[in-house]
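Let's start with one chain on its own, the form predicted alone, as structure tokens.
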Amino acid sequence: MQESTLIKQHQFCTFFLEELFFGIEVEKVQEIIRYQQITRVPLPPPEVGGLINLRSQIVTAIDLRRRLDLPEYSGESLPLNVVVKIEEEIISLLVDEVGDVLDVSDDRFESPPDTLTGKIRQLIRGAYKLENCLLLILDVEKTVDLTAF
């Protein structure tokens, strides 16, 4: 009898930045929120956008095309709310775009491309190609740990 050896899969929630596509784990998502009016903090990290008030939780909202280095946003939409929960601690994304939950295996991950340079490449975890696109992603522990780099 011969042992099949299964793929593993897993779930992504993914979502857009500029013109890249980028995945977290399914099970670190705690919500996705429409755009939510964020207090201004004084003298933040550059990555920190200000605070939101997420049913009278105080939650900090992390600029992710800062945190990436990628340009500033110049649409004419406002960014979407990815809310993730690292360590019992609740930490809100800005993002551009919401994609969906996407299902991939283990035998389509590679390494982060060498394309991918600064920040970026060392918040990138790997990359899984799709059809169509390449799904990054993204290492959120780092991501949102500000005293990393």
The other form holds:
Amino acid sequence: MQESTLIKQHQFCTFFLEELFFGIEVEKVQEIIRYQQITRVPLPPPEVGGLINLRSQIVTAIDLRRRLDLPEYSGESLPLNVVVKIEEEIISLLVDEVGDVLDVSDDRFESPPDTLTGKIRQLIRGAYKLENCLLLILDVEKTVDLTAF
Amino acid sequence: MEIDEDLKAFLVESNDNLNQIEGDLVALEQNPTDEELINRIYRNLHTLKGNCGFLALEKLESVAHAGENLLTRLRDRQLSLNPEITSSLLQVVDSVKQILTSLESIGEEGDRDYKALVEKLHGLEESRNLQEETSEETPEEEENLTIYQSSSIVDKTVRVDVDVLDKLMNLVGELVLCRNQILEFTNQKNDTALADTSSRLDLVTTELQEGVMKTRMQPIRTIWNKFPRLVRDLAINLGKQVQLEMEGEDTELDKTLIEAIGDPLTHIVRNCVDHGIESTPTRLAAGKPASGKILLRAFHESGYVIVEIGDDGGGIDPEKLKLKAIEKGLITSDRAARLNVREALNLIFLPGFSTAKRITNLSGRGVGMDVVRTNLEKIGGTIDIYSNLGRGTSFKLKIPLTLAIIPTLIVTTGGDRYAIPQVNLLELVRLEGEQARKGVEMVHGAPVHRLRGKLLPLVYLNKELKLDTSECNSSADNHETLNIVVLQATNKSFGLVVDSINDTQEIVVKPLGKQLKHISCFAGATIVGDGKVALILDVQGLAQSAELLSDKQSSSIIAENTEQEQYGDETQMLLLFEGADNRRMAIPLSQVARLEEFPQEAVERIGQQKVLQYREEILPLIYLSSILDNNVDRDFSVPSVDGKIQVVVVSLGKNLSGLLVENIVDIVEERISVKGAATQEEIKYAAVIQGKVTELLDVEAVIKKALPYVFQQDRSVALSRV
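Now that we've seen the form predicted alone, could you pull up the form predicted in complex with its partner chain?
Let's see the whole complex now, leading with the same chain.
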């Protein structure tokens, strides 16, 4: 990527969900923490996974699999929290596995591939073509606003 | 929009100044020669004018300047205050407010024209100004000096952004939780040094918490300040004469609560002037002073702030309220006939109720007392009304000191813990075995429980929250035990069935994220001792979602009352005691406020009457022996066991009195089947309770005989409050 000094670079915090590789702009991520005990909330929209205690602050956790219409998690390990800060509100996104922070250049960006359908298509902004896979960029604002899609 | 810091500081300061000026002006009208007041108004307006100069706000400056000139004439005694001048000066305040509002929203002075006002002020200034001209320069110099002097007091305070305080409050909450965990940890270890340190941490944390809470407190004066003006304007508008008196302006409340009670209080005060106080001729005809009186009183009482608003107006006619409610279809005439005075008065809190015969531009704008009550309930407060026909009405508001930390009851259902605010809590009922199986009956598909003869609608928390019942079948399904939390929602009590009741805890309330805000059953969340999150139940919301408060409400009340009449005599909770000369006696538990034990030395006296200090009230004592032996001498000797006296605190109307008994035996739930005639008038009848003949005491008759003045007081209570 040395030749791409003129092309804008972006840093993404990455994570996995159901074999899919997602990224969120690193500026929007406050921290990543291991599994926290979740208090379930009765009567919520199904996408709400529950509430967690993040250093005495009560944070709503969104079950990203449900939000993206992915099948329920069947593996052994517990979900991790990607804690994001959107408009001064702190929200946790539950994910399967966390990847590295990646630098990617804008010339690799493309709008969502046509093969993507359903909620996922509405909630991602596009994809970066990486060596081995695609990095899907999550539209965090839309994702946490449960009234959108 | 963004406004720069200088302007922001100016706005904050000017608003403060204006409020002060407004209050002082109204006070000045009552007391036109008070030089101190004139000087203060002048100084404040002068400061405001001076500040506008820096910010180049021409309109504002011209209005303030004209007002200031007029004040100079007043101050120099060249003019005397008349209603016209007061009104014009108040107009100055209004105009300045308008400009400030516009500055805050659009950053400019706005395009209103104030020339007419300025000219009117000039006109007034010149009006009787035929005496010698005084130089205007000298007094201004003097005033500048005073301004500097007063600023040294101001320097002691610092303005702090509320957000900073909120953050501090949060951090303290966090520290409190941390401290709790450390204390628990310390208890497990056997280390004196650690124990010492953690007990110091405990102390400091508590003090810090109190200190930070204090920073958020504001005197109730901040909302009362606007009332003198409000009452004055209203009264002039309506052609009435009204005096406003205030007591306890320094009573402090959390800032958020101050903001929340502003509107309800304004509404009530408006109502008092508009509907409460009669017109002057009516008042004179009724033999009252021409000028009506409104009294605002605020004080602390057992962890709450009480605000009373009373007037000495016409009072509320309960019969008229009933007619109105029937007319509006809010209740049936059957039900109306059964309402007692208190219940009838409470009709004004029903949605859709307004008694204003005519709609004035002041009240009756569709915002009824129901909104007042809803707003108060939102912050965990309550409102009561007392009225005395022809003599006045008073409202009593009970408001928590703070919203940040509240006492709650922790319950468990479906494996999760929930916190219930204690302000809604009436009592806890636990049914076991046979009782649990038979305790729940179905009325038209709705579960109810007979609680002391009254039907209590039941709400199952797990069903209401749509919890997976398979996880919590242990206690709910096989009906081994039934835990009922009796809660009060608006006018309706109901029983909430939970799996288990844990304990009480003071919790720090935290708001829910916006994804969850719309769920009406929850008021927020909190972190309990072990660091886990628990949801706080919203009792009103819960009742609403269970449809207890919907249209069905009135019909269910009717049903309930009929049932109650039917079963009323069947079983009763009774307090058994030995009253006098070892006579076995009982009174219905519903008349008992509390059972207390006092040391004998606590008894004091007022004249012949023996009294006790009880919860910041003076409790008259009645010794049953002397009453029943027809010996009304109040100077009885007090019976005691080991220096302790047993007192049954009974309530009659709003008054508490203490029945001095020899021995409290038991509390029983009994079906009274065998009745015998009474032998004296203070006894209702004799009955067989627990296999022994027991006399049922007529509490009302006893109090009437022992404390005849209490009854008179009770009748005049509405008046004595104003």
